[in-house]
Every structure is written in C-alpha cells, then in structure tokens.
Partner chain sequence: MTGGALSDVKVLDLMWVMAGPAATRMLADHGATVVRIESTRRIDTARTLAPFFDAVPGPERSGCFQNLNVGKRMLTLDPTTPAGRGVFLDLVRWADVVTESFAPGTMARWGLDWPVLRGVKPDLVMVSSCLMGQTGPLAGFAGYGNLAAAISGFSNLGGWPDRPPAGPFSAYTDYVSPRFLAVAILAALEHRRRTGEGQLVDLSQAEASLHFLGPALLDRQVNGRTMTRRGNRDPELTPHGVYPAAGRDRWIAIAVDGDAAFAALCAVLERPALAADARFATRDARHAHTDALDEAVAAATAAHDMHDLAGRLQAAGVAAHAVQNSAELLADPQLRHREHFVAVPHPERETVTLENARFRLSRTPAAVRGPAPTWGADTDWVLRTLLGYDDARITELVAAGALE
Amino acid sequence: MLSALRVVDLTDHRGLLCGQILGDLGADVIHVEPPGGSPARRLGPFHGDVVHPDRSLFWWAFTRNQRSVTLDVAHPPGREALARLLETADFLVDSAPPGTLADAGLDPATVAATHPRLVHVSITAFGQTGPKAGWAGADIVLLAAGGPLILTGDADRPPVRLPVPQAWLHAGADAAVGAMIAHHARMRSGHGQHVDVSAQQSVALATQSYILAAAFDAPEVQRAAGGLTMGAVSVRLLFPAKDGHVAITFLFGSAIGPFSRRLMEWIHEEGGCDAATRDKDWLRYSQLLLSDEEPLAEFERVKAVIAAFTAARPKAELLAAALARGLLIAPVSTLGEVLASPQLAAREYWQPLDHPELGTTVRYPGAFARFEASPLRWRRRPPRVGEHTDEVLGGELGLDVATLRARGAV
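Okay, now the structure: that chain only, the form predicted together with its partner chain.
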C-alpha cells in the first residue's frame, strides 16, 4: 500500500516499531545506523545466545522488511550522504532526545525548512518541549510517568511491569498512526510536517481512562493482582485452573452481567453453588455492592466459589465451555501455548523468513491485519549491519561508497 514511499529510519531501540509498521505496509524502509550498528542490536536475547549485532532477537523483532545502511552522521561526509538520501524520502523517523539532532541539521525546524514535503516523526520520552523534555526515559520510568504502572501488580508489593518492555512500543505504534495521518494531509496539501510523539502520553492509553479518575472526582484505582480495587470492592479477572490460570470477565451491568449470569448457571449445573448464589441480580450487582445491599463478604465468597470451580478444571475445558455456552473465559497462555495456538495456525499467522547467513528459517509474528486486496508481505528478514550500504548509497544514489568508506563515513 505504501510501496511507492521511502522511509529513512534513524531510530534506535526507542522507536523501531514505527518503521516496521510502515515497512509491513510496503514502504521502502532504509534504516540508517551508526558505524558498528544500531544500539538496538546490543539488546538481547540473541540467536543461540551468541552476542552479535546480527543476532539480536530484539532487533529481529522490529526490523523485518527493512534495509540497512551505515552512516556516520556526526561528520560532514556522512551528513551529506544522508541529505542525498533524504531527498528521495517521504518519511524521516527518529528517536533522538530533543535537541540532539540539531548539530546534524536534523532537528524538526531545519528538516522542515530543507525538506518541506517530508513527514518527520520524532519519538521521545516526554515530547519535544516542556519541563521534562530533557528527562531520560526508560520503559519502567515511562510506565510510571504515564499512569499504567501504579495500576499493575500485587497489592502488597511494588507496582510491576511486563518483562517485555512496552512503553516505546506504544509510542512507536502511535508514531505510525501520526505518520499515516501526516501523509494523508500531505497528499491533500503538498506539505509535509513534524509529528511529535511523547511516550509518556502514549502509554497513558493503557490506563483504560482511569487517568481521569481525579478529574471525575472518582476514587483512585488500587492495584490488585489480576484485577483491581475500587473503594472497598475488589474485582478479580484472573482465576486458577487445574493446569495454570484463566481470565474471566466477571463483571456486572446490562452489558456484561448476562455473561456472569451464564457462568453462575454453569457452576450451579455442575453442583458448584446453590440456587441462591446463581440467582443473584448480576446485572445490578455493582449497585447492590455499592449500596451495601450485598455484603462485601458475600462477593468474596462468590469469587472463592468461582475459583474453586475453575481450579478443578483444565484451561482447555474452560475455553471449550466458554465457546459452547457464551462465557467470558480465556486461558492464560504461556508463550509456548501461544506459538502452538491452533487458531494462529489455522490463520497461517506465523510468517517464515529465511536467514541464509545462519542457515536457518525463523517464524515471525505475522500481519497485524488481513487486507483482502493488498495483503501485507514479509519481504525481507531483518538486515545485517550495513547490509545494503552499497546497494542504496552506491547503486541507487550514485554516491562513491569507496571514498565514503575511506573517509570513515560508512
């Protein structure tokens, strides 16, 4: 869909996802790395645990469908080569801290002046301006700053993040949306523009709008493992299973209440609760709890009834029942189970890419969406450091790569 468009990607581990999304859509993404390779290539895990810039699985996860060029943009010859490359580009994506690209002439104002048609996307921790614009970001720091972290974890321990860093991915995905919106505007007006992405603001989406609690004069949510606590009421969304855990949307109200009623009907059928427990008003249950018509201890007992019921059954049986009975239950899958998922297999989700340099084929996560008329294609495995320097700078731009190399620019 974007095959006529070129992306120059200057990002490191803080912004890779944006270029990958554009590349999946067909754009020609040229990753410009410093000599020696992107800092993102130093992040593990590594293929075969061999620490090598071409074996970083972090790099692999976010750079398929891209080409790699090495350029030292700190020095004039490299900068001139980059300027030539930018003349052929439609998008420039960077993840440098605010102000740090000014020396290279790649700050937003200079880029706008020199390349007025370019869509320039900058991904930073806190945005380009403001009192914290110069603050350092890291995954856990951004999750703290943007709101999701306080909501997550066990009540009696510190807040906890996911072990796969998420914050820069939220920012990178937002950056791709911004890039597409700015491209749409360019097609109408002829003008490029700058897209300023703040990871702090991007991760705030993961608060499920509880970021508004104070503004709405509503109480703060307190974290609870696999659930949340509001006021005196603790909602539980994860339950034990015989072979692990399951997620259940055990909530109430006109929309979700009927599902909870069906769950309790099943538990009653199987002898897991009495009729009075089954027949509670699950549509109005929240109001009953809030008005003390239903004692909190009784709600705790109901959750324990459900937990005892699910703990005696394997995940697969609970999922099968969910499908057959219209219940809101899902297995809490391990990564092994995700990779073995019959659903993903049936949809041919995993996409093989050959790595001839390692004599192996790797199955990558597949298309983020199925486009009937213009399907996404996995065209290239993640590039090795500078793999396409000659092809792009020499072959396509007609630059004298040998001289650049001699001058230490590539």
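Moving from the form predicted together with its partner chain to the form predicted on its own:
Below: the lone chain, stripped of partners and molecules.
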C-alpha cells in the first residue's frame, strides 16, 4: 500500500514501532544507524544467548521490513549524505530528545525549510515544547506521568514497570497514525509538516478512563496483584486451575451479574457450594458489599469457594464450560500454548522469516491487521548493522561510499 513511499528512520529503542508499522504497510524504510549500530541492538535477550548487535531479539521484534545504513550525522560528510537521502524520502522519523539534532540540521524548523514536502515525525518523552520537554523519560517514568503505573504491582508495595516499553510502544503506534494523517494532508496541499508525538500523552490517552474516574466520583481503582481494589472491596480476577491459571470476571451489576450467577449455579451443581451461596443477589452484590449488608469476610469466603472449584479442574474443562454455560472464564495461556494456538494458526499469525546469515528460520508475530485487498507481507528479516549502506548510498544515491567510509562517515 505504501510501496511508493520512503521512510528515513532515525529512531532508537524509543520509537522503533512507527517504522515497523510503515514498513509492514509496504513503505521502503531505511533505518539510519550510527556506525556500530543502534543502541537498540544492545538490548537483550539475544538469539542463542550470543551477545551481538545482529542477534538482539529486541531489535528483531521491531525492525522487520527495513533496510539499514550507517551514517555519522555528527560530522559534515555524514550530514551531507543524509541530506541526499532525505531528498528521496517522504517521511523522517526520529526519537531524539528535543534540540539534540539541531547541530545536524535535523530540528523541525530546519527540516521544514530544507525539505518542505517531508513529513517529519518526532517521538519524545514529553513533546517538543513545555517545561518538561527536556526531561529524561524512561518507560517507567512515562507510565507514571501518563497514569497507568499506579495500577501495576502489589497493593502493599510500590508500583512496578511493565516488562515491555509500553509507553514508547503507544507513542510509536500514534506516530505511525500521525504520519499517515499528515501524508493524507500532503496529498491535497503538497506540503509536509512536523508531527510532534509525546509518549506521556499517548499512554495517558490509552488509559484515560482511569484518570477521569475520580473526577466523576467513581470508586477509586487501586492496584492489587491478580485483580483490583475498589474502596474496601478487593476484586479477584485470577484463579488457579489444575494446570495453570484462568481469568474470571467475577463482578456484579446488571451487565456482569448474570454471568456470576451462572458460575455459582455450576459450582452448586457440582457440589462446590450450598444453595444460599448460589442464590445471593449477584446483581446488587456490589451495593450489598459497599453498604455493609454483606460482610467483606463473606465475599472473601465466596472467592475461596471459586478458587477451590477451579483449582480442581484443568483450563480446557473450565473453558469448555464457559462456552457451554455462558461464563466469563478465559484460560491464561503459556508461551507454548500461544505458539500452538489453533486460532492464530488459522489466521496465519506466525510468519517465518529466513535468517540465512544464521542458517535458520525464525517465526515472527504477524500483521496488526488483515487487509483484504493488500495483505501485509514480511519482505525482509531485520537488517544487520549497515547491511544496505553500499546498496542505498552507493547504488541508489550514487555516493562514493569508499570515500565516506575512509572519512569515518559510515
């Protein structure tokens, strides 16, 4: 779909997803890395546990369908080569802190003046402007600044970060959307523009309901491992199974309460609880707890009843009953179960990519969407450091790569 468009990608570990999305859509994404490779290549784990810039699984996860050239944009020959490359590009994507690319002539104002048709997308922690524009932004900081960090972790300890850079991933996805919107505008106006993406704002928008809830007098939501806490009520969402765990939405009210009642009916049928437990008012149960008509100790007993019931059954049996009885039970899958998922297999989600340099084939996650007329294809494995420097700079731009290399620019 975007095969006629070229992206020059200067991002590091803070913005890789944008280029991958554009590359998956068919764009020619050229990742410009410093000599020696992107800092993202130093992030593990590594294929075969061999620490090498071409074996970083983090790099592999976000750079398929791209080419790699190396350029030292801190020195004039590298900057001149990059300027030539930008003349052939439709998008420039960077993730450098505001102001740090000015010496290389890559600040938004200079880029707009020298390449007026270019869509320039900047992905930063707090945006290009404002009192925090220059602040450092590790993912844990951004999750805190954006709001959702308060919900991750145990109730009696400080919050913990997510295992993946969630804030930067939100920003990368928003950057790809922003790039496409700016491209659409350029098709009518003929002019590019700067797209300023703040990771703090991206992650806040993705979880805004929690941020706004208190302002509307909704019960305060607090973190609780395996569930959540609303006021004094601790809601458990994760329960044991005979062979792992299952997630159960054991909540109440007119929408969810009927599911909880059907669950308790099944447990009663199997001898797991008495009739009085089965027949509680599951539609009004939240009000009963919050008004102290139902003691919290009784709610804790009911959760223990459910846990004892699920712990005696395998995940497959619990899922089958959920489908047959209309229950809100879902198995918690292991990595192996995800890889073997019949659903993902039917949708051809896992895509093989050859790594001839390693003599192996690797399964990669599939498309973020299925396009009926233009299915997304994995054209390239993630590039090795500078793998396409000669091909792009020499073959396509006609630059003297040998001289650039001798001058330390590539």
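Under this definition, the rigid core comprises the largest set of C-alpha atoms superposing within 1.5 Å between the forms. Residue numbers count along the first chain shown, from 1. Since the model is a prediction, treat every value here as computed from it, not as a measurement.
Residue 246: CA moves 2 Å or more between the two forms after rigid-core fitting.
A displacement of 2 angstroms or greater separates the C-alpha positions of residue 317 between the two forms, with the rigid core held in common. Taking 2 Å as the criterion, residue 271 counts as shifted between the two forms: its C-alpha moves by at least this amount when the rigid core is aligned.
We note a C-alpha movement of 3.4 Å at residue 328 between the two forms, with the rigid core held in register.
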